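First, one chain by itself in structure tokens, the form predicted on its own.
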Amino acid sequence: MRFLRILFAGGWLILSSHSGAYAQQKKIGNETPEQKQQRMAWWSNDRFGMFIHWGLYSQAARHEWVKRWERMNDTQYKPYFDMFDPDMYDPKAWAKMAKAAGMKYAVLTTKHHEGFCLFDSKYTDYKATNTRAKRDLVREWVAAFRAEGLKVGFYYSLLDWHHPDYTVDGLHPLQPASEADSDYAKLNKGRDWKKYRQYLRDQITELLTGYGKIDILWLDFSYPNKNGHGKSHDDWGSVELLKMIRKLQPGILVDNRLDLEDYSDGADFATPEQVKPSELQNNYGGLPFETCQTFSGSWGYYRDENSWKTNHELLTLLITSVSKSGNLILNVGPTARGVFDYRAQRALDSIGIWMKWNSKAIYGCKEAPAEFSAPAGTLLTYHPADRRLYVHLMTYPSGGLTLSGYKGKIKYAQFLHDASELKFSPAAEGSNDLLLKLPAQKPNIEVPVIELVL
């Protein structure tokens, strides 16, 4: 993933660096709005996915940007390649955990910024088949997740800190401390950017032609204004790259990190990263969103990092996303042996318990119609096909719940988790508000959900 890092109170404050604002002047293809809506229908219905960040950095176990943060060169980083041996890798177990948590799709890092490929690319030796793993880890992953009925997506880093032709810039581990143009020029002497750009196209072609239908391509990321030493759509050749992607996989969804904001069809969805629920917007310059979030403060496995989100915080992210007609993709960073950290497993189990009883308030749902206001301490999701409104009790009210302006709009009310009836009546004579009676004791579920039949 990408970050703006600001030293704050002794730690790193991680911010999203993309506004997601899209202009409407230019267009790359000829897809109609109706065709796009149909292409994205599954994504808009499923709402919840799994991100998986896995690579050599899992052995360092101190963040996936460890090569950059600690300014390692290739020689210093090489032991991670030599020692990579995920002897307990079982993608079938991963897929079962994702499905049990209620996730409907998954995206795997085929190559992160470190440049190491989990797949058997013919364009590099820096790949899993040349490690002790001795096999294409992506191919096994795709088969396992498809077998569980999950849609599959590939993350591919535009950055590559290992490739000899990838030019040193303001985010590279070899970035000169001086920031002087002359020092950048010395470091980049002999590096041929055209060769790297072709390498990028060749590898993306491999991924989109060698593994069957791919549902999402998550490209990461552009940074055009990095003190004059960044990379933008001109560097990647983003317009032609996107044309190639859509030709190879016409049904694929592509994120918004190719720096194509000047094109109305330069992306399918926005990607607000690690933002608070309160910061999520209903759309981003006309794009629906998929907020990418971690269980803790790192995407890759970080052994000693302890800022793990609670089950309530994770559910708040999911419910808030759907309440604004968006998606949540929640990340797991497997260990170097190829297993999910016990804390990630525990978090997935907890989400799965809630989703087992309340997924009807997530799948196929979106923002509630404007005529329905959310009572204090609640979030609303709405299923338009079933005409059901879901009231998520983020804090449990005592006595009852006032539904302002709901008179004449509700036929029946019940808790979703057990379909037990909830009585309601006018809040006062002549009032348009309804008072929904609730049991004094909160049901034994993290976030109770009320289903209102309209």
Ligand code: GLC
The other form holds:
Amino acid sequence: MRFLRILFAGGWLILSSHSGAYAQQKKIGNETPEQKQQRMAWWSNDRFGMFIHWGLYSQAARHEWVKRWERMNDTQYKPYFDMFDPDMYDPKAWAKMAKAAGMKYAVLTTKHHEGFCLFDSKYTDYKATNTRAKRDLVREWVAAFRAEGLKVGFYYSLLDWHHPDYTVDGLHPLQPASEADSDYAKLNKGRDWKKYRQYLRDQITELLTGYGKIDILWLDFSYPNKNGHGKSHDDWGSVELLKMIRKLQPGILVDNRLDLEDYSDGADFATPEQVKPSELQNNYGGLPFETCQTFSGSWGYYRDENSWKTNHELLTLLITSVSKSGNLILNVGPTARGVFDYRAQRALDSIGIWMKWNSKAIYGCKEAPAEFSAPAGTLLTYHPADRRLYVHLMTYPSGGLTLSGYKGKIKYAQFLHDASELKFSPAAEGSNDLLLKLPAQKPNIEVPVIELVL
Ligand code: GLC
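Condition change, the form predicted on its own to the form predicted in complex with the ligand:
Shown next: the complete complex, the earlier chain at its head.
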């Protein structure tokens, strides 16, 4: 049994419980494994992206689920639409910061659960064009990120707490107090689900036809198990939707939240959300992963949330992901004025400093071959094309490092950041272990990396 848990509204939500997920014979398309590998090659190489959660909730500044958490109706939520005025929005500056941090792609919330569209959709009035922003914020974003050479992705929420035809369910802000079907039915009188399903298709079509080549589509999310008041692949029309997506953008990568575990090609990557590094696995039912993580406890800008991860914790997430052949997408929640606040900037700057000297141990890297075991306090990444093994010193060892069983496998050793030689010798007569000499003082790098030439 495989469970994918996501953290929402302060609790865990089980996304799916299918066994043998994605390993099934059933297929939606007819892509070969080689074609798939080619389609995903850039993503498997680049490893590190930026997530951006931005919407009306940024203005409430107390979590992107605020409408649900505080059970607000549309009237109560309306001030955020009326007031929305991102006067400092400068996606070029965002793109520069992402690039400087070493990120290679970015995914923006074009619409989150609140239903507000940052893009100029012709199927709704609930969009940026009708706010004080007066323009399509997605269009500018795409241009800015592309100009910096970053790949661009769209997050699009399957949920919609504003659309009049989106039926009230167990996660909706208007969820009834009782779980009685009749109470839901009362609230859903007049809501025409078919219209919403068409709206989904229409908007995704707009996004995939109006903005050039889109590299990732990040659809969020399915919840089949909510006491019968959830939504699943049947509700979204996931199979047909995915076919349409692949037709409109044959190269695109799609996440695993359409509830299509029964198909081997129902998703391109798994999305373990906010999991600890120790919980990351290198295989999610046959899918590679991209773990999505926040700097603090919220995706949308949360002014008073102070649990910001340290630079070391963020690097641990990045290095662990790559050490298990996965990706990390790290989230920024810009303020409603359209800027990354100082805490996000500081976090990005620090990652950028590390990446400047150590990105060779990230890009194009993956899990180390099984014959190399990671010494205590280290993580390994491996660059197959260059045949280089990277030992990330998560804690700095005193008195050198023992490399168990490495004898005869290494040609040369150096620190990656300054290419300074590191001498090694057999740990003892006849031993297969090597002892690598390290300077007593830790180099001025948050996580120093040793480069071993095989
Ligand atoms: C969840 C949350 C959401 C966030 C997302 C990112 O499904 O509902 O707020 O956008 O995951 O992974």
